[in-house]
Every structure is written in structure tokens, then in C-alpha cells.
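Form predicted on its own, single chain, as C-alpha cells, below.
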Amino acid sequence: MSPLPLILDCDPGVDDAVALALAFGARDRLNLLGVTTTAGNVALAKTTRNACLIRQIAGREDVPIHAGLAKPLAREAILADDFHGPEGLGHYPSAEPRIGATSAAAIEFLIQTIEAAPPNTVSLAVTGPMTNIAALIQKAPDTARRLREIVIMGGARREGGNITASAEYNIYADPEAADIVFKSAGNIIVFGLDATHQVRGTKAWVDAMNALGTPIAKLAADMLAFSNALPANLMDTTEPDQPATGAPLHDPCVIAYLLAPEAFQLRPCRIEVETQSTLTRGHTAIEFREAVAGAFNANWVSKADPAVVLSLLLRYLA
């Protein structure tokens, strides 16, 4: 099987860092055409620097990185450095990478790369706010329709929100962008908190990654350890009588799906995003009844196998 052509749009971010590490490591399965960055967990300059640093640690400086948009489509940026640390990578030592981003032209890179490939061959993974992807759809809608699939981390239904009571951070940060993407008529697979809260980076996971001994495995272990040490009232929305056993691995689930889709269960649905209300900004209304929805526009991941995600991390971080 030929490696899957993939572009990863991200905002590293501790869990984005683990997703990047997995994508960089799986070179036998993923043809990583490039990485694009956006503002999100920290400001754009830091997400771009972090992506370049992770690339260097992974030994994948063959993969180009392009900086994208520095703020949401219609709002000011809302950062999540409370969750990720002021530099975005927890307590990991901050350093400037040897090689920086190729350019600040992420949208042009997306257009050129997608159009250069046969239709329905390039997958797009999105692990941050969907600002760059919405800009792509607005500028070149026919190009966006050439994508094989868009696999997104964002949204919540059963689990409630993690940035507000009803909103997941990536959607909340740029709800207008999310609204554009979900209305784009693409093949969209969505990992909301309902799925990612099933995949927990326990201390045993941290120990297993540290035992691999590689620099990129140590980075991933440090990211999980940092998240596990955050105050419970920041990280989790579980019921008091059902305490969490580790921080959710939100973004790595997206890459794990591309490597092992059989480990996840999908349900066709319609997703609508709240863009007007102050109280419920970024809420994702997810409807599984086709007679009510009118037409489905996405596939919602309802179940995830954490053992498969762990096995992929251990294989490709080694």
C-alpha cells in the first residue's frame, strides 16, 4: 500500500505535538506533504516555531512547514496557554529550531499542493482552529473539493465543552471558520470530545514512551506528563464520581484514525455551529436523525479504541 498523501494543519500545543510526532514517525504509512500552522493554543509565531522544533527532534526536516493566519476570520484570537504553557509545549525547553518555516503562505501552499495531486488522493488533518481551512474554501472552493477527506479534532456533544460549558476549544476559537468548513460539502470526519475523552494518556503511557528512549518519544512523554499535572478543574469535565485517569489525547486521535480507521466507530450526522450567541458560542449541534437533519454533512466519531492509539504511538515513536 502506498503511503497516504497528507497535509497536517495544527497549532502546537502539547497534544498537537504528540500528533505531529506520530505523523512524522509514520513515514511508511503517511506521505506528509507539509504542515501548516495557525494561531490557537498559542500565538502563530509560537505554533510555527513549535512545529519546526518538533520536526527537528523527529528528524523530518524534509517536510515543509508554512505559517498560516495569525487570527480568526472575524474575531480576536483566544489563546489556550493555560492548558499548554506560555510557549505552547508545557515545560519542554524552548529553543529556536535550526530551520524555520518555509514561508508565511499556508493558503497558497494548500492550493498548489492539492491541485498538483490527482483528485480524491490528499487527506487533510486539522487539529486546531479551522481558520486556514475556511480561508482555503473561501479562496478556492473547487480545490478544497478535490480533497479525499478532512479529518478534524473539534466539537462536543455528550461530553459538553472544555473551554465553556457547551463548546470545545478549537470550534470556540473560530466558530465562523468551523461553520464554513461544515457547510463545504466535503468528506468530513470529526473527533469531538465524545471520542477523545475515551483515549487517556495515563502514567503507564508516559512510562512506556519514556522507555523507548528516543528524543521524540521523550518529547511526547513530557507533553502527556505536563497535561496530567494540570489542575483537574482545567483539564476535565467528567463527573466527580468518575474521575479521569489521564489527560485526553485529543489531536493524536486524528492521526491514529488515518493509520488505523478500524479502531474507531463513525456515525453519519449533521453538524451546525453556533456563531451568534455569546453564551453558547462555538457549540456544535450534532443531529443523527436524517429526517430531522435534512442532509448529513459529516461523520462523528462515537467510539475509540485507546489500546490501538497507544500501540501506534509506541511503534512510531520508537
Given for the second form:
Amino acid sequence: MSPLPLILDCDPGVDDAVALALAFGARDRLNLLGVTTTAGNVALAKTTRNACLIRQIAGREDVPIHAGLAKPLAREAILADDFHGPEGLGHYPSAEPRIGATSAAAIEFLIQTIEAAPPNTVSLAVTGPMTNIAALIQKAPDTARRLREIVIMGGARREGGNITASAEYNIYADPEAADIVFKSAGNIIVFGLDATHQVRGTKAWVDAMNALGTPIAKLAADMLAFSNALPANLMDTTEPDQPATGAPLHDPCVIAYLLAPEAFQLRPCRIEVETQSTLTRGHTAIEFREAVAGAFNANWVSKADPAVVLSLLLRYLA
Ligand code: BDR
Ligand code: CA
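Show the same protein again, this time as the form predicted together with ligand BDR rather than the form predicted on its own.
Complete assembly follows, chain above in first position.
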């Protein structure tokens, strides 16, 4: 099987860093055409620097990185540095990378790259607020329709929110962008908190990654350990059947899905995003009943197999 052409749009971020490490590592399975960055967990200059630094540590300077939009479509940026540390990579020393981003023109890069490939071949993974993707859809809707799939980390249903009672961070940070993406009629697969809370970076995972001994595995282990040391009220879920034995590994699930889709269960659904209310900003209303939904616009991941995610990480960080 030839490697899957992929673009990763991200806001590193400790869990984005692990997702990037996995995507950089899986070179036999993923043809990583480029990485685009967005403002999110920390400001754009920092997410871009962090992506370049992770690329360097992974030894993948062949992959271009393009900075995207510095602000959500219609609002001021809201950072999540409580969860990621002031520089975005936890306690990891923030050095300037040897090589920076290729350009600050992520949207143009997306358009050119998707247009250059045959239709329905390029996958897009999105692990931050969907600002860049919404801008792509607004600027070049026909280009966006050429994507094979858009695999997103964002939203919450059964689990409730993690930034407010109702909302998951990536959707909350730019609800207008999420709304545009869900209305775009693409093939959309969504890893909300219901799925990512099933994949937790336990101490055993941290130890196993550290034992690999490679610089990129050590970085990933550091990211998990940082998240695991967060105050319990930041990482806990209130679900009694999901004890918080480690912080959720949200963003790596997206890359794991591209590598092993059989490890996840999907349910067709309709997703609508709240953009008006102050109280429930960024809430994802997810309807599984087709008769009520009208038409489905996404696939919601309902079940994830954490053992598969761990084995992929161990394989590709080695
Ligand atoms: C999402 O929000 C960010 O803080 C993480 O990187 C992840 O993409 C989880 O809600
Ligand atoms: Ca992220």
C-alpha cells in the first residue's frame, strides 16, 4: 500500500506534539506533504516554532511547515496555556529551531498542494481550532471538496466540555470556523472528547516511551508526563467508568486513526456548532437520528482502542 498523502494542521501544544511525532515517524505509511500551524493552545509564533522544533527532533526537515492565521475568524484568540505551559510544550526547553517555517501562507500551501494531487487522495488532519480550514473553504470551496477526508479533534457529547461545561477547547476557540467546516459537505471524521477520553497516557505509557531512548520518544514522554502532572480538576472526567489514570491523548488519536482505522468505531451523525450563545459557545449538538437530523454531515468516533494507539506510538517513536 502506498503511503497516504496527508497534511496536518495543528497548534502544538503538548498532545499536538505527540501527534506530530507520530506523523513524522510513520514515514512508511504516511506521505506527510506538509504541516500548517494555527493560533490555539499558544500564540501562532509559538505553535509554529514548536512544530519546527519537533520536526527537527524527529529528523524530518524534509517536511515543509507553513504558518497559518494568527487569530480566529471572528474573535480574539483564547489560549490553553494552562494545559500546555506558557511556551506550549510543557517543561520542554524552548529552543529556536535550526530551520523555521517555509512561509506564513498556509492557506495558499493548502490550495496548491490539494490541487496538485488527484481528487480524493489527500487527507487533512486537524488538531487545533479550525481557522485555517474554514479560511480554505471560504477561499477555495472546490479545492476543499477534493480532500479525501478531514479528520478532526474537536467537540464533545457524552463527556461534556473541557474548557466550559458545554464546549471542547478547539471548537470553543473558533466556533465560527468549526461551523463553516461542518457545513462544508466534506467527508468529516470527528474525534471528540467521548473518544479521546478513552485514550490516556498512563505512567506505564510514559515509562515505555522513555525506554525507547530516542530523542523524539523522550520528547513525547515529557509531554505525557507534563499533562499527567496537571491539577486533577483540569484533566479529570466526571464519568465514573473512566477513572483518570492519565491525561487524555487527544490529538494523537487523529493520526492513529489514519494508520489503523479499524481501532475506532464511527457513527454517522449531524453536528451543529453553537456560535450565538455566550453560555454555550462552541457546544457541539450531535444528532444520531437521521430522521431528526435531516442529513448527516460527519462521523463521530464513539469508541477507541487505547492499546492500538500505544502500540503505534511505540512503533513509530522508536
Ligand atoms: C484539544 O484542545 C487542545 O488544548 C489540545 O491540543 C487538543 O487539541 C483538546 O480539547
Ligand atoms: Ca491541539
